[in-house]
Structures are given as C-alpha cells and as structure tokens.
Amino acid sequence: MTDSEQASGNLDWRTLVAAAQSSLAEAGVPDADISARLIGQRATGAEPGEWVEVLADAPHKRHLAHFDAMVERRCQGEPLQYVLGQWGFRHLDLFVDNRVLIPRPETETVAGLAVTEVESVRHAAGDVTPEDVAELPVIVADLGTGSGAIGLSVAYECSDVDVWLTDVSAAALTVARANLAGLGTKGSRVRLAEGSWFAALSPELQGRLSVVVSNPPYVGHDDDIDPQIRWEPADALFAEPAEQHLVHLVETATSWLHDAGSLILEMAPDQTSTIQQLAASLFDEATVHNDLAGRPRAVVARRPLQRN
C-alpha cells in the first residue's frame, strides 16, 4: 500500500470499529456491536476467521470511504442486510437490496420444508395413480421468489430437480438472477419468469409441478410491525385482506400440482389455522410447521384431492 492509498493519521480497524460502534449506539441501533463488526468485515473483505488479524491494519482510503458510508446508512436506520448488500441463507450467501425482502430465519425453515418435500414427492410418486406420475421430472416452483432464497436453496441442496423462480416484480427478478449466477453449475436447471403467481408459468406446466412453495405478502396494512420493515418493498410485504394471496395460492395450486405434489406456504402465526383448514378441504393432508422460534409459521399440503 502506498502512502497516497493509506488513510491519514494512525487509524487502524480496531479504532474505527470502536468509534463506529459508539456512533451506532448513539443513533439507537440495537445491535451496534454486531453491525460495526460486520460492516468492518465487509469493508475490508476479511472473512470472520481473519478479522482479528486485520484489526491492527491501517485502512486503505477506498475501504475507509466504504466503511464510513455503510456506518452512516446504518445510523439512519437502514437494515444491516441492505447496508452490507449480502446475507447468509442456509448454505447460500445472497445478494440483497431494497428491491427484495430480507432473507429471514423463518423463511429458512420454509426452504428446508421445500427440500424435504422434494424427497417426499420422489418416494410418493410411485404409489399414486396415474402410474406415469413417477416418470415425471421433479419440478419446483418458487412463486414470488424475491431474492431467490427458497428456490435457489432447493436447486443447491437437491439433485435432479427443475426449479422455476417467478415474481411479478422485474426488479426483484434482477436480484434473483444475480444470485442465480452465483450458484454456478447447480443453477443450470433454474429458470426465471415474470408474472403474478401461476400466471408467470407456461401452461404446459399445469398438472406437472411436484412442489409449489411461496412466501407471499401476508402482512395487513394495520398490523403492528417493526419500523425497519418499512425499508422493504411494500408490494412484497402487505396484502389487503392479509390472507388474500395465501387463499389464492391454496385454491389455485391444486390444478398445477401432479397427484403426488405438495404446497408449502409461509404465513403469520395467526393465519395458520385458517389456511390449514382451507388446505385440508382441497388436499389429502395439511399440516402446520413451526419456525425456529417455535411459532406456527408454515402450512404444508400434500396430494391434491381428485374431484370428479
């Protein structure tokens, strides 16, 4: 590093991060220590295991400018995930910004359910009629994909599966496409499509989907929510009535899934009972699953009922 590239004074990253933590705490950021450390790691490019070794280093001017800009954004209340521009989700490191929802632990649970259902569908397909269901490829649709977190996790963790990522927002699909590029060869069977729910898919897929999964908007406009959520895209969060998209997906999925197919939906804890009852009237079984905090978070419905 040349003198012109190095920041002036006797600054090192330990001093900078300590000062940032103080500024963040004064601004009312609840996780000031975590934010300061992660912003420092992002600015330097250091992995967590390398961070201690970096603390005594003098900052490069460019890295310092990036660090200061991120600290200021966090002081203004912008969510840490957007400030960093990336966030871990299961086995993936996702690019995120305010065009998409922040990937959350609740949704990691939903992605795990989708992975489980892929394997369940593989086994169940051989036991149902018509017999040719077993010969169909495993096709997963992640509707309203946002960053692509759920569908890309399925593509990464499951073999021999075709995955469709759909969203009504072209901006969100741009983010999902960037994350797909980071998947490498594991993303070779992933496709993106723009449109509202099932309308984004080719009619040729009707009756052939193995798993449909979605984290749709399910927050009511009058719900009491964390102020930070207001930074996220409103169209991906809010619905009026709050359950309208959940109801639509349950009622429409039956004609898109094959006979051994499964539907997985994320929702608010107080919505699970209503949606489970609706799903139970249209599917062979419908169960509620808790998130990591023990709250009812998802409904999994299996095998659409066959209507005459």
Ligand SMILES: C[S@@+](CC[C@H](N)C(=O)[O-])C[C@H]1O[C@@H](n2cnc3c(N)ncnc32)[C@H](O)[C@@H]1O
Second form
Amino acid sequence: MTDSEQASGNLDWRTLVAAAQSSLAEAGVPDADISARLIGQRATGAEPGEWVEVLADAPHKRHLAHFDAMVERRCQGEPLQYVLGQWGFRHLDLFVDNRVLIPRPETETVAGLAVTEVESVRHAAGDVTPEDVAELPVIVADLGTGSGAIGLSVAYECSDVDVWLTDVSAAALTVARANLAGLGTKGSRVRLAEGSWFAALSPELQGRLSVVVSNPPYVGHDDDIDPQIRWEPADALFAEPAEQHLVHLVETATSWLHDAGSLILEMAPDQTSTIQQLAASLFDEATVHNDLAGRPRAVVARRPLQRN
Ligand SMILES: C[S@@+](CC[C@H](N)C(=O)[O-])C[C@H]1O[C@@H](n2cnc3c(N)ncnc32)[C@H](O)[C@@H]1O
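Can I get the form predicted together with the ligand as well, since the one above is the form predicted alone?
Full assembly next; the chain just shown is listed first.
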C-alpha cells in the first residue's frame, strides 16, 4: 500500500470497529458488535479466520470509505444483509439487495425439504409412474425464487437435476441470475423464467415436474410484523387474502407435477392446518414440517391424485 492510499492518522481497524460499534449502539441497532465486525470484515475482504490479524492494520482509504458508508446505512436501520450485499444460505453465499427478500433461516429448512424430495421422488418414480414417466429427467421448479436461494441450493446439493427459477419480478430475476453465475458448473442445468407462478413455465412441462417448491408471499396486511421488513420488497411479502398464493399453488401444482411428484410450500405457522387439509384433498399424502424453532412452517404434498 502506498502512503497516498493509506488513511491519515493513527487509525487501525480495532479502533475503527470499536467506534462503529458505539455509533451503531447509539443509533439503536441491535447486536451492534456483530454488525460492526461483519461490516469491518466486508470492507477489508478479510475471512473470519484472518480478522484478528487485520485488526492492527491501518485502513486503506478506499476500504475506509466503504466501511463508513456501510456503518452509516446500518445506523439508518437498513438490514445488515443488504448493507453487506451478501448473506449465507445453507452452502451458498448469496448476493442480496433490496430487489429481493432476505433469505430466512426457516427457508433453509424448506430448501432442505426440497433436497430430500428430489432424492425421494427420484427413487419412488419407478414404483408409482409408468416406465416412460419414471425415466424422465428430474425437473425442479422454484416458483417465486427471489435471490434464487431455494432453487440454487437444490442445484448445488443434488446431482443430475434440471432446475427452473421463476419470479414475476424481473428485478428479482436479475439478482437470481447473478447468484446463478456464482454457482459455476453446478448451475449449468439451471434456467430462469419470468411470469406469474406456473404461467412462467413452458406448457411442455405440464405433468413433467418432479418437485415444485415455493416460498410465496403469505403475510397479511393486518399481521403483526417486524418493522425491519419495510426495507424489503412489499410484493415479496404481502398477500391479500394472506393464503391466496398458497391456495393457488396447491390447486395448480397437480397438473404440473408427474404422478410421483412433490409440492413443498413455506407458510406462516397458523396457515399450515388449512393448507395441509387442502393439499390432503388433492394429493395422496400431505404432511406439516416444523422449522428449526419448532414452529409448523411447511407442507409437503406427495403424488397428485387428479389432474385439474
Ligand atoms: C417470500 S419471497 C421468497 C423469495 C425466495 N424464494 C426466498 O425464499 O427467499 C416471494 C417471492 O415471490 C415472488 N412473487 C410474488 N408474486 C408472484 C407471482 N404471482 N408469481 C411468481 N412470483 C411471485 C416475489 O417477487 C418474491 O421474489
């Protein structure tokens, strides 16, 4: 580093991060220590294991400007994930900004259910479907993909699958496309499509999907919500009535899945009973699954009974 690139004064990262922590705490940011540390790591590009060594270093001017800008945004209340521009989801490090919902821990559980269903459908297909259907490629659709969190996790964790990422928001698909680029060869069988739910897909896929997974908007306008979510796109969160997309997806999925296919839907805990009952009337089996906090969070429906 040349002198002209170095910030003036006797600053080191330890001092800067401590000062940022105080400013963040004064601004009412919860977990100010975590925010200050992660913003410091992001500004310097240090891996967590390198951070202790970086603390005694003098900051580079460009890194300091980035650090100050991120601290200011966080002080204004912007979610840490948007400020950092990246967030971990299962095995992936996803790019996120305010065009997409911040991927949630409960959705990691839903993505895990999708991974499980891919393997279970692959092995069950021969028992349930005619031979020609059982030999079809495993095709997964992540409808309302946002950052691509669920579908890209499936592509990363499962071998030999075709994955469709769809969204009605072109802006969200731009983010998903950036995250797809980060997958390298594991993303070679992932495609994107814009449109509302199944209408985004080619009619040729009807009756051929192995797994459909979705985390649709399911928050009602009158629900008690964390004020922090005002930073996220409203179209990704709210529905009126709150279950409208969930009901549409259950009712429509039957004609898009093949006979051994599975539907996985994320929803609010108080919606699981209604959606499980609806799914049980249209599928051979419908079960409720909990998130890591032990709250009912997802319905998995297997083997559609009838075509719409
Ligand atoms: C709750 S977010 C989920 C995002 C991502 N799948 C995740 O789990 O983090 C819902 C997503 O559904 C999309 N969406 C809303 N209405 C839609 C529609 N009619 N058809 C397709 N996608 C829709 C939103 O743009 C948003 O990306």
